[in-house]
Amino acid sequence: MKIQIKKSTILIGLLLIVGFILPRFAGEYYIHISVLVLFYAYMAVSWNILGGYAGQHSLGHALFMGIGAYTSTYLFTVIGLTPWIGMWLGGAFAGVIGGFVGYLCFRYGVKGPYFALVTIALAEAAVYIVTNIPSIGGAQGLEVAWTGNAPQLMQFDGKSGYYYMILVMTIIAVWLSSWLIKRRFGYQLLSIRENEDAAEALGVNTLRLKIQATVISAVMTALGGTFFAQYFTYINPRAVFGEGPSVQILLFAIIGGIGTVWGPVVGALVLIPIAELSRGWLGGTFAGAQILLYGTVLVLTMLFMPNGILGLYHKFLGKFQNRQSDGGKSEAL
């Protein structure tokens, strides 16, 4: 009996091998870029469960990122609780907030652009609330005390440790995203995205499913917030609750291919190196050049690839397969 191995499985295996051996050959700067790619890929995958699969486009997902970052950092700074535990407490807190926000919004029919506006407002409100609480750093934020190479405290000497950590987190997130979309839960989320009224008519509990998607997405995003705090060792309200992280998180999913498993990863893999390398090469000579280049790529992608990079790939792949099948029919005739 022959064992058939899909090309996608081989590709994923090769990417994992390259990913695990990369730090042995790359310098600290390129490891840093790789960390950013994986981090934003992870965050975009987390957002994609709610925004891509369920079609509920949150524009304030930094709310959950900030909750995770501040919860673990505060517990570590004040009582010395390891972030390995604090990240799960932050995830639980974000899940509760996400469930509450989801219930209020979806129970009373807030969806589409109105849901997006509500999430923006909540994230912005969090910025001002946290800014005015001196016990958690206020406007100055919180600094993560450096204790040296202490893996038990989620602190590593060099960037390789952080790289492997976010690599594992991203692999788990992609696997979970792939697993969910192949289950009844995932198919029901897609039905809500395509036509919520029709889904309800067929007996789908849209309220419960959207709340569940919000909770899952919030917990995952909060875990990423803890990683952000530990990697950069400093957070402030605008850096983790502000509009910047919220927009970046969803843009990578949209550019790569919203509602797909690998779209968020592809989006981060393409855009982060462009932004970071252009900042390093052009930032000192042409102030703001990297922002212009980054914006140009975004505009071109939205104009010529409305379904994202993966959408364009599947479009050309479908045309190629159709040509092959037509050629085979002609030869048979």
The other form holds:
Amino acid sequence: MKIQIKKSTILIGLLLIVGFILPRFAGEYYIHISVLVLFYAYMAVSWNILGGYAGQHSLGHALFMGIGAYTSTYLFTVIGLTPWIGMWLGGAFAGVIGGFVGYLCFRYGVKGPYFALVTIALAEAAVYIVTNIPSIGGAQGLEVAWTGNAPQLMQFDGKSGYYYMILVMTIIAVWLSSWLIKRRFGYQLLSIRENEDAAEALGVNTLRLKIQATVISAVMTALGGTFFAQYFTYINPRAVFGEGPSVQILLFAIIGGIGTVWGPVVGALVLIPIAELSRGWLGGTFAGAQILLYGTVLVLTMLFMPNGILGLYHKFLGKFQNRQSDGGKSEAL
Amino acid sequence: MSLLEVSNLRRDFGGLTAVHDLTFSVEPGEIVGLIGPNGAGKTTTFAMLSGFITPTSGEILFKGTSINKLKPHQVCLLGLTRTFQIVQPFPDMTVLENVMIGAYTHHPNTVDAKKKAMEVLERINLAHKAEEQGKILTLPELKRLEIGKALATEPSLLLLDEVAAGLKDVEMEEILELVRQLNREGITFLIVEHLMKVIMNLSHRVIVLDFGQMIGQGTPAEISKNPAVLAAYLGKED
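Could the form predicted together with its partner chain be given as well, to go with the form predicted alone?
Let us now look at the entire complex, which starts with that chain.
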């Protein structure tokens, strides 16, 4: 047991070292891919708190991403407020909306596929609402005006500034996620996912916990939305509120291992490079082939690893350990 | 004061009255059996007592407090916990974590909850399975886990729904002995059971329901001679 803890600590330490020194060795293109990996890992970790731990599968998490992106960008464009403050206002806004959505759904016992449908509908509604408000850019969206290298305005020359920012955000998110799951809050969320009636009968306030999980997840997702806007310097309703980001966010969690601390990170770490590199390699010569490849990977993963990459890993680990302990027993006998 | 006082309890489902004007009480330290033919309203009564269904009318007093309108988790915090007829484990959590969910009710700290859960696992003879997943347990183990989870909430009144159903004699005896022991330590029980053997063996007092009404109560011996009860179970002699 002790050896295992050490192993994982070493692994995390190595990851951190590689993470922090990477921009010194990698070119812009690979830093860009790393930023995408970290960004989607961050978003998937945020989604996972509600979708993985509490088992409430939101298919409209772009709602919160969009709120974060639009709040900080609008405030920056109109009154010049730095996104460092704007992101927290966006987070707070998303938290309030998340609490409202959570209350609305869970108060009336909306769960499973119905909850998913409600979240899709709300995110889609947001697309149309924002599209029809010209003062926040309408269908054209908003552009983040480039002011040169201005870290105080969350703008960096080159990609490594963004890289370090999203790296720190992802580290904090993973830490928060692993901290939550080891306490009463986390265990109670799991019990809701596993069996809501039984949890309720054992004194778990399922309504309150599900709303809290929605709020935490919404705030984290919105902070990521601000990062997205600053990094790509352009947002429009479909790009941040649409079904694209909604699906992508949860895809990484599902492929990596839903409901686990590291699953969402592993999912992004495996899928993004496949998607990006194959686009680079195949995009020029066989246009469209990369999408075929990406789709094939997704289908194969779902077929052979229904519990995600980490799920498969744990299964093999479990079998291996069982065999070992069985072997030990029969030897002792 | 009675631990549980139910008066004029009624529950309608549309035009169907599942429980009709039910009045009874449970005294501290008792084991009370609730029996009745299929459809007599036992499960509905249980659901109302534990907060899963709100009564149409009537009153439920637990320790002198009205719990009619409370949610299940609130009822549980007051010290009234139920188990389910069909076992409801948390399948992808370990046995220890299953029990910890109950223990968290009064021990918010994880270390304390784990300690409490281990104590409970010793009691229900599942300590050796603490690290196993809930889903790999056998039925008798699941039945004990069901009691264990409820026990970890430190209830004063435990509602057991068909805790012996589907068990072999030996396994059943083990559960009954556990219930007797817990009762001696001060936990009051209200049990719904189909198996007469269990009810007659365990209960101090039996309440018989039919068509949502109480048609008799008394010691197991009295009940087995009560003409109204015999008629309900065996049909009337003309």
